[in-house]
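What follows is one chain in structure tokens, specifically the form predicted on its own.
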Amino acid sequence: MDFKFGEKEEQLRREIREFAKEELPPGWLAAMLEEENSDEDWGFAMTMSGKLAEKGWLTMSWPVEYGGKGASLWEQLAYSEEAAYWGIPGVGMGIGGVDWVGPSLMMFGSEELKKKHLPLIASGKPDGVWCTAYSEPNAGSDFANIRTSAIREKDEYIINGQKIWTSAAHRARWCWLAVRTDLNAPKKHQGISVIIVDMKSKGVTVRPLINYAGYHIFNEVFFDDVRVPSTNLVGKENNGWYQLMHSLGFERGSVAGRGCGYNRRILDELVQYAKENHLFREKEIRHKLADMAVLIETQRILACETIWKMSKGSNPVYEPSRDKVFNDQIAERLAIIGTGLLGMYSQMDPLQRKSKWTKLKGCVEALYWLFPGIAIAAGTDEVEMNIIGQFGLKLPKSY
């Protein structure tokens, strides 16, 4: 079986790594999720972002009505490895506007959403990027616990509650937010419904929550009394629990070309260190970098799968959730190699990233500390398991 990607798509590879050369400072290691970190970090992700849309890349799988390049799925996926990669920032527009936001608008938005978000998203500038405010305080994993409510008042949404572990609220111009517009439902994954929210309105109040890496990256997001104009609605009112599904599906399917890319590019890191500190030679570490490049090409050859199916018409419905899990347990190995492959060099705090005693940019640290949270990031690996095991094993459900 033939596993090459055709001449387009390598066509494609070849001038992302032309861009990455050019655009790039030289040495350039990206730490995962760090651009929401700091201003600096920030604003020139934001340059990149801008840059990518000048290029038609930024989303290029998108209907070209909606700013895309009506790209094909293959070429989406050679551009979300080799993007990942070289570690070029600002290709998400936030959490999800690229990903979920996108997409889910075109699913289920009105024509006046779509015309008025599709475009600002596809633009790569500030007033396109997107937070994801999902999470509370006392819902835990089950996303049907949700509280904050959206109380209909005329032609408005009266919005109060609290959001938890909101990623790059601090960053964002929209919200997509999750709401409970029917606070009597019989059953509670019913009268749910999606609201987007103008991040400046009058009653939003966004709190860092800083992580135990030092990263600025979460947020707690309050709503007092927040008025949305009922246009905001995305869909139909109660219906958001179907349409969050859809939702979720896009954003874990988003794990597996850019996952592959990052993972291959610290492999080949560590790889490159293990032969300049003389560590190649025991062959203990050989093999432990050799299993993780087994893994890293079966989680490509997963991710080829997926998009092989969906290009036939097929909808996926625990293969994104497979991709998802995969990528954590190999974040997770390579993170606990990589520490240990760099000895005493890993207790390096990663926030010191131009230290001389920081090795691979502080790369493998911050994977280290962040593994744990990106295994429950878009649904922990046991809600992902039970959907593979219930869709993809047929066994009976165990919740």
Given for the second form:
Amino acid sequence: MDFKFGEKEEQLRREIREFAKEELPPGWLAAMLEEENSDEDWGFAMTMSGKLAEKGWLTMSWPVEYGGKGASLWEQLAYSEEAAYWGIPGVGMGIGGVDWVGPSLMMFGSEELKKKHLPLIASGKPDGVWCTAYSEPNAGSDFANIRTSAIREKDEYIINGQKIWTSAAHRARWCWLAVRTDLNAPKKHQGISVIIVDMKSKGVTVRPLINYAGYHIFNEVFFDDVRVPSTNLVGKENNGWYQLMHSLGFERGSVAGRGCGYNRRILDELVQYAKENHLFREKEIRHKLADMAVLIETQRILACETIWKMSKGSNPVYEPSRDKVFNDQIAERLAIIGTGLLGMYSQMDPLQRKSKWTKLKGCVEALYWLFPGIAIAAGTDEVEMNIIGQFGLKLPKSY
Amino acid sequence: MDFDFSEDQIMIKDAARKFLEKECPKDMVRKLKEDKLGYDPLMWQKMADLGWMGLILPEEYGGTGLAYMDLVVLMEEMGRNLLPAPFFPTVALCALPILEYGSAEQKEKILSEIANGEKVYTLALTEGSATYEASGIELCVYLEGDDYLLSGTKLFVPYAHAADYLLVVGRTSQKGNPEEGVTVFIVDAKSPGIDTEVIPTAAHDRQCEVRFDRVKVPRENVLGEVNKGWDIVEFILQRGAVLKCAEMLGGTEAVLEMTNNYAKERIQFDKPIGSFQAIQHKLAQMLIEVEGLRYLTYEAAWHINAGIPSKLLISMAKTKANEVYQRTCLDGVKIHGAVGFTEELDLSLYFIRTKSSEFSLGDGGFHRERIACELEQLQPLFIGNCL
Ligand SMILES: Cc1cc2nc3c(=O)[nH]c(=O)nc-3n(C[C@H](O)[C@H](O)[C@H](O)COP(=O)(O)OP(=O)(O)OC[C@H]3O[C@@H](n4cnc5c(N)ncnc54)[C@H](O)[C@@H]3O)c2cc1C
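Next block: the form predicted together with the partner chain, after the form predicted on its own:
The complete assembly is shown below, putting the previous chain first.
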């Protein structure tokens, strides 16, 4: 056994810290899910995407020919953790460009699609920004229930239907879309495909959905006779379900590294706040913070274990779900303990982060008001638990 | 024992629900969230006409003369319907202590103005330290001739921007322990030197910063006795906390109901999500918690009503309310899935109030400490009894 990162990763961490110091405004502290909300925040995130691309970090684990550096999974983990700790925005290229669109294209995409899209994402420019449209009003956890259809007509697909909860659709140039291509398939998992849609296409309408704290994170997206070239099909027609299980694995797998970096930052901020406000001597508070430290270290080492398995060539089955649920649980406890620590000051509107009453730049209340969103997105806790039960513990399917 | 509501209480409950469902539906709650004043003076007047503000004030002041327990029933309905109005500050935080500690003249003037809906009152208690401990009271008070001069800043004062009068808790003596040397003043909100600013809270529930710069208050506006004000604060903390619990209880009942209904309607995997055990058990746990909160709140309220000292029960009820309100809302949101994360859903209006309710009149830490202090002083039953 060896529980140390290598010198290469440590060197990378130092470089990222240096970068954060130079490129982020003094005292920068990122708040959860704020990136897509305002034009100002989005603009800044895009600038940072460009700079991360210049450094070669944005898509570091991709092969050189597609705009990556061929970095190891370990370097990738160190980068995710550091970027989240320092709150560097713009690491994702919208929802999924970096984390699952790119990797899925490398697995299933045609040479043409790879050549076109991978360098665009890797460039960190607005034309490489993605949204991911799976969910529909009647297809949430039961994702295979989608109805949005794509009908082949000569060398085009004609798309009709409605997607919902599509994050960053109001920022994205491209949509990673799950559709039904065979309306007569005997089972609902069959007949699903993945198609890439240019968000500028005629017939695409994006309507904002506003969160209870006033954030514009996600949208409804309507497809009304939208025509896309048939070459935009990713992989094989009607093979979408299989492909998407991989994409979802990439998505869930991207949570852990970032999660533990960000959670660690919030914990550090809370410890510092407690020290500065003479709260750290109170046993109850000390112990709560100590519990959080135990949880976050556990999270970190679990994330490392998942990477280790992958680095040995095995394909993790339940581990990304394990790491995702665990992150949700930690975020919830951190939010509750954090708001408890700030007391009355934690009632602040997270969108008024500059108000004079706001503590810790509003990151604690943003976490509290928004963590339910990350716990629901990419598979609810119950769905992830079902996966762990069925595939990790080999229990009979429960639903 | 008897767990039934009285006839009066059933009447209050039904009337309140009918009135609030009609006058204060959720789109009204949403509208008032963005409104400058944060409540509807017309609705306020109707509430006064229904006798709500004077519900437990004696008839001589224009009240109905009902009991504390009846007010608890009313507050529960207000919580269930999320009524945005300065009712809690005016009645729970001000009318009750004035009724208990006010002079004959003060009661005569103030209580009738409250009962008929003419005046809005609020309590300016907490400061920058944001604590309900007496040590948090630093607002300076000097005597100059026949007037007191108040200087300092109060924080998280509910509806101060709309208040006609404030009960201001100030420090009149630095000697002794912090609980001695505190005095409560009745202050005209329009007095020169008062500056009010609404704090942007997530709930948009109109809590304010109120700054006092040598604000003149005549001697006769002291409530109760000089330097004995902490007794009044303790009185407010106890009576108010249970009313806050009742409001939170009403909220949890509504959230449980909505979520339970949704679990029956929402179909995924060809079944209502409520048929999945993971969801069923969560809802079952919610039921255990909500019913526990309900009777703990009623028990504490009944003791107050009967005049039995009940500091322990009160703190238990608020500790429970803080836990249950938050847990119920969080699980309610999660059971709804993504739609639970939107402003569209009524449930979010309850969730967004979790923190302001929790920190109103004492968070879990504050009340747990009070419970522990009581436990420390109690003699265990088995000691001294032969075993
Ligand atoms: C902030 C946010 C961002 C999002 N971004 C995107 C996006 O970019 N693209 C996209 O396509 N989607 C997105 N989503 C949608 C997300 O994927 C869905 O919300 C999620 O899959 C759950 O579906 P649902 O909301 O319909 O809930 P439902 O599936 O209706 O679930 C409701 C409740 O039932 C439970 N449940 C359902 N099935 C079972 C079962 N078998 N066993 C036990 N419990 C069960 C759930 O756990 C949940 O508690 C986002 C959601 C959020 C909150």
